[in-house]
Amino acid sequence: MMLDVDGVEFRYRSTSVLDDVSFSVERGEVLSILGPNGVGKTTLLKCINGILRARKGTVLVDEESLTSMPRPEVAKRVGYVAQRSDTGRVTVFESVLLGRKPYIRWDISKDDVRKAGEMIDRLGLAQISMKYVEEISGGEFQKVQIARALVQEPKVLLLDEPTSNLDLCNQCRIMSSVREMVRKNEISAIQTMHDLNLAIRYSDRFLLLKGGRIFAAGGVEVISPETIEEVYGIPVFVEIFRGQPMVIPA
């Protein structure tokens, strides 16, 4: 087991956001966290990563607790791709190289440069590596963020709505890249998603949140009309198209 989340609770002042959230993710597995706006999906990712401190609960990566771990050590184990990120006046290569920061002591090494270059090649960014990130497309920028997270050599990759504001082609390219890298590197990925059908296509398991608690968890069998209506408050059909479920609003 790569990641184990046990009994996580979080509050904003007196408002409960997450209540007794527990789940695990295996190596080579992509887990999608689903649910309506404001249900706590992003908050859960930030609690896993330690950006927010959970009121209760534990987060283990390979049986090591992240709770008391220094931030540089957490960054060696968990890569985080935020929903929004400032671009700044840096090149694609420099942005990806920043992912090596947890390993840099006095200066950037040849090994850091090599690993950044290899990740840029893997994600097909070589031709734009010297461009400034503010000059590239939304799809390219998402790939840069994922490359920066992966060059950290994490055991767990967290992605907050990785396909938001992308066209259909780039959505599929990004999700295919994530799934390929997760399986190739034998790491785990957890992503928040709004597009149910995209999540179904590129995920191994699902976690559906309602009221800050886990309403349903499991494989594609949990994507049922009853569950979707209960979580999202809208009746749907779940039809099989070419062997794969598809959610259609009723």
Contents of the next structure:
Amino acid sequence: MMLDVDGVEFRYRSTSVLDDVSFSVERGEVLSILGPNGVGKTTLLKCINGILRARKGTVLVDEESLTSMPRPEVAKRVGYVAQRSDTGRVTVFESVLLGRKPYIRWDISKDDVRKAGEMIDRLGLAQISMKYVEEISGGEFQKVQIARALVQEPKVLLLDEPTSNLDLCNQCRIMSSVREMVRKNEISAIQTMHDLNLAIRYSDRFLLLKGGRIFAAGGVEVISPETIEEVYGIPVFVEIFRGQPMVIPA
Amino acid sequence: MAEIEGHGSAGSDPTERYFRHTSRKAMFLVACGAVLFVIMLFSITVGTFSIPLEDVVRALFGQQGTYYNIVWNIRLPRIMAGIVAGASLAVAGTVMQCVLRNPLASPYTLGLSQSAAFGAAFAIIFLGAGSTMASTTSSVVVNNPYTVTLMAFIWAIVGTTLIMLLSAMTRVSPEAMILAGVAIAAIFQAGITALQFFADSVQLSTMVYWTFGDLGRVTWEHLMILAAVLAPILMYFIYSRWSYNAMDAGEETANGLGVNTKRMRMVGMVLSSMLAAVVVSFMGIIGFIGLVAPHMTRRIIGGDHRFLIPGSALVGAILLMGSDTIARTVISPLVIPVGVITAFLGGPLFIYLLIKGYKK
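For comparison with the form predicted on its own, kindly provide the form predicted together with its partner chain.
Below: every chain and molecule of the assembly, starting with the one above.
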């Protein structure tokens, strides 16, 4: 088991946001967290990597508890691609290289630079590696962010809405390269998604949140008209198209 | 100066291109150092009367002569003051812009210079830490630099706390934060005016002169204090350069990379306020260096703090010393307060940044 989340509870002031959330993710698996706006998907990601302190519960990566770990140590195990990120006046290469931050003592090593260079090659960013990130497209920037998180050499990759603001082509490219990297490097990925069909196509397992609790969890079988209606409050059809379920609002 | 930018050319290895890119940035730093040295030599030669360059060099190497005293006790302290204060303000501005995520931030635009000036004025008038007298060379004499610096720092921290509280309480926009800075500056300017109410007419005229910013009253002792404050803080900022790079990528990304952004912001603001406070206590309010130098440097070599921090320090030193050289020579033998020159330099840039949308 790569990641084990057990009984996580989070409160914002006196309002309960997450309540008794437990699940686990295997090596090489992509898990999608689904649910309506404000249900606590982003909060859950932030509780996993300790940006937010959970009131209760434990998070284990490879049997090690993240709760008591110093931040840089957590960053060596968990990579995080935030929903919002700033560009700043740095090049694509510098942006990816920043992923080595948790390993830096005084300054970067040649090895860090080499790893960043390899990741840039693998994600097809070599052509634009010396461009400033403020000059590249949204799809390219998203790739840069994922490259940065992968250069951290994490065991678990957290992606907060990795496909928002991307066109159809870039959505598919980003999702399939994430899946490929997860399988190749034998790590786990957890992503929050709004596009159900995209999630179905590129995830191994699903977590449906409702009111801060897990409503359903499992493989693609949990995506049914009943569960989706219950979670999102809108009636849907779930049709099989070329062997894969499709969610269509009724 | 040409912008260092390498647009992707196919075929060559990204790692190699990155190393070429960084060596160009290193060359920029070396070039800045050279420019600084040349301006420094030039600046020693010009003034109320000019000194030939070879006599300057002789005096610098310790050879006693006609010009020894002028070089070592009048011109050099002033020039060193320009270098150290310019570097301090520029570095303070660089760090403030990063940790507050606000490209308009600087000690002056956030009202921190003004709050430090209030503290220093208070110490000079009420705590007997200084005396004021009307003369062209030194208008405000700081007798007890430690008390003045301490009071300036304490009041700068008051201003900083106000800014920090504001940014913590609400998600303020960069413009709103600068407006708060304007308000803070106005409050402390009023405070300084109120202090002036208790001063006699001679003190009054010199206090007004002082708030313009002037490098002329700095002594070697003050310079030692300045350098003693700047050196360790600069070391800390350079040590933190990778954390600042992470913070430039956004709060959450930085957290995800293991950076404690709250602590970095707090420490960064306190230390950069301290830099501003020390500069203000000996030189008065010198505006815009902290805003202009980081922006110029970032345009040329980009936002990597490994190069941006030393680069800004050098550019700030060049700008302030250069401005002071202009201030000393343009209507010589009269000396314009250097704050006037830097305001003419920085004011238009500030307006330009506001209109253009200040993309970092």
